[in-house]
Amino acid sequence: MTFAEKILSKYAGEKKVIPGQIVTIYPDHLLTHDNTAAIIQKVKNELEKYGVYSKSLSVIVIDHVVPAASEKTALNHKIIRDFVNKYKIENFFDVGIGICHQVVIEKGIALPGKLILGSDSHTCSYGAVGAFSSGIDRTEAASLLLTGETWLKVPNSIKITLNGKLSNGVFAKDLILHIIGDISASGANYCSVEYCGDVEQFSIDDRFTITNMGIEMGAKNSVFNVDGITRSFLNSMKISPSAYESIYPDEEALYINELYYNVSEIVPLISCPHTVDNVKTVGEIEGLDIQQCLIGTCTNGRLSDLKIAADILNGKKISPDIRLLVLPASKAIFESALKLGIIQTLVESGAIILPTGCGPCLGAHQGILAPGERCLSTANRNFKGRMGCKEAEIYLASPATVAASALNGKITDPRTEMKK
């Protein structure tokens, strides 16, 4: 069996499952965020009558519009806090702790062999540490709150083998953009994507970036097998090996597709408007004027991402025509970046530091674009209107490409700045 088949058979209590089979499962955790307010309203009467299935099931993070941008938002936050207090929800992270997906991994909630569902499409991120994680809709989330139970269709699996080593100036973001550009935004629809091969070069941060964007190729789940990199990361968090059970695919597992990439051939890439799979090399559109840059989000807001940007911006000033927004993925990352002088370097270059959260990524709060403007972002989506304006354009790239471009006020190959 593949990874997905093995873990779903375990949670379904079946000896074996096959793609297309419907299984009933009890996930370890259910993630919700600011949308918790809307979800609990769906089952308000049932909650009053029956209560929640488990006070440890829910993981609730307020992160999408922080701090509250309006009275309506503030009321939603209050509704969530009242719900948490009333039902004694154990895993609650209020404004300022971090972006939900970062928090779930950072707090040791996502572990190898665990099954986590969330009412957010980028829940697939937790495959970075060997978990099966996937997004579900709000109605399913509401039902899970009450029953702890839901169903899943066993996905087909795709095996992606990565050979070679990334070149200098090329990063995990470029790799995942290359793959999405190759197979398309629907190339892995309702599939579990397994990465293998020369993966020891990828840190947990790198793997997080890659699995986070699994949904951008339609994947139900995206995962790296547990290895020394994973175990070292978990050990650094003081998580005992006895706290989790790693699950590996069988050598004779059957895949619907097997893909191979020589990563040493990949160059800096950019996803152009208005679809993530509209991928071009930086060289193809180098020199295009931009007005705003964003470094952060659940895709590339980790300490290593901020350091990559700071190394390029160190001792330099961004273009006066650019607004550079920096958004650490969590409070812990922000604190570490402060201690290491990374934040000071970014601020001195002209960057604006935003509170940890999701706001500008989805056009909900801070960093909204105006008609005709272009933003170069490390986020995961560039759909029309994604950053609050249907007449604006969003380009996606690595933190290095965004930092280099911020210096020049136009799309720039990061390798030119890294050589200086």
Second form
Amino acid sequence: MTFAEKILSKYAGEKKVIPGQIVTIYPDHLLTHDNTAAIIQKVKNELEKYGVYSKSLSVIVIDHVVPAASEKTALNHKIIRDFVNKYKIENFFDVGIGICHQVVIEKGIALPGKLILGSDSHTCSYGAVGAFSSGIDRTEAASLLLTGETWLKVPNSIKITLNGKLSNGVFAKDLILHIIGDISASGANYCSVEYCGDVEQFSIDDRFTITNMGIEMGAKNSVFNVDGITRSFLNSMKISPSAYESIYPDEEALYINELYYNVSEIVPLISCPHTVDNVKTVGEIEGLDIQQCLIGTCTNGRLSDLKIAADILNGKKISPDIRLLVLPASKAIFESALKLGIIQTLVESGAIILPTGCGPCLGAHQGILAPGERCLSTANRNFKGRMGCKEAEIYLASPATVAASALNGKITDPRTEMKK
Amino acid sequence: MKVWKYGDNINTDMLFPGKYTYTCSTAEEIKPHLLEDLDSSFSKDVSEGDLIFAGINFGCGSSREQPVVGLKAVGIKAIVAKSFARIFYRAAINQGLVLIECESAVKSYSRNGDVKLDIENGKIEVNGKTFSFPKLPDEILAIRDAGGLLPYTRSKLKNKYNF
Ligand code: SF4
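If the structure you just shared is the form predicted on its own, then what does the corresponding form predicted in complex with its partner chain look like?
Starting with the chain above, the whole complex follows.
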């Protein structure tokens, strides 16, 4: 069996499952964020009557519109806090702790072999540490709050083997853009994606960037097998191996598709408007002028991302025509970046540091674009209107490409700035 | 009955812009913004019993369910597409909205063509040609037939707690 088949058979209490089979499962956790207010509203009466299924099931993070941008969003936050207090929800992270997916990994909630569902499409990120995780809608989250159970269809699996080493100036983000550009935005629809091959070069941060974007090719979940990198990451968080059970695919597992990539051939890439799979090399559109740059989000707002940007911006000033917004993905990351002088470097170069959270990623506040503007971002989505204005354009790239481009006010290959 | 025809990769931001996700959650709040950035005539002209035809990967992107809630509320009878994104697919089951994955039916459709839909028997007739689509598994059909997941869960809880 594949990773997905193995973990789903375990949670379904069956010896063997096959793709297409419907199984009933009880996930370890249910992630919800600012949308919790709308979710609990749906089942208000039932919650009064029956209470929550379990106070340890929910992980609630307020991160999408923080601090509140309006009376309405402030009220949503308040409704969530009242709910958390009333039902003694164990895992609650209020405004300012971090972006939900970062928090789930950083707090050790996602562990190898766990099954987590969340009312956010990028819930698929936790395969970075060997968990099975997938996005669901709000109504299903509401039902799970009450019953703790739902159904899943056992997915077909795709195996992606990565061979070779990434070149200088090329990062995990370029790799995942390369794969999505190759197999398209629907290339892994309904499938579980397993990464293998020369993966020891990828830190948990890198793996997170890759699994986070699984949904951008339609995947149900995507996963890196647990290895020394995973174990030492968990060790560093004082999580002992007895706290989790790693699940590995069988050698004779059957895949619907097997893909091979020579990663050493990949160059800096950029996803162009208005679909993530519209991928070009940075070289192809180098020189295109941009007005806003964004470094952050659950895809690329981690310490290593901020450090890459700071190394490029160190001692230099960004173009006066650019607004460079930086959002650390969590308070912990922000603190480390402060201690290491990374924030100082970024601010001195001209960056604006935004509060930890989703910021302008979903177009709700803080850095909305004007018609005709172009934004180069480290986020995961460039859909029309995503950043609040349908006449604006969003380009996606690695933190290095964004930082190098901020210096010039134009799309720039990071390798030219890294050489200087 | 009108057929609304769209292309490939119609994403959730086109169906319902992200900027409204934390300010609009009821059907009445959602309706005026449906397909706002894709087809501004949709929310004005859509009526009960209309169909949507689309290409591959319909509903890709965010997990927001407002597009499904809104499309159901304005009376869309079914969405026929070459393929759907998975969270959208689940959300549709959970709201009791009918989705039909049938590439050949979409390919046969031409503007103002004739469409007859028989959901019960899994048949769709497009410009005189009939195509069948598979039935959903029983476990899932039970959710859709209950009118969506919440009514389904409510009756399950009632049975469990006996009140
Ligand atoms: S940072 Fe963007 S993609 Fe990530 S959870 Fe927030 S809104 Fe979603």
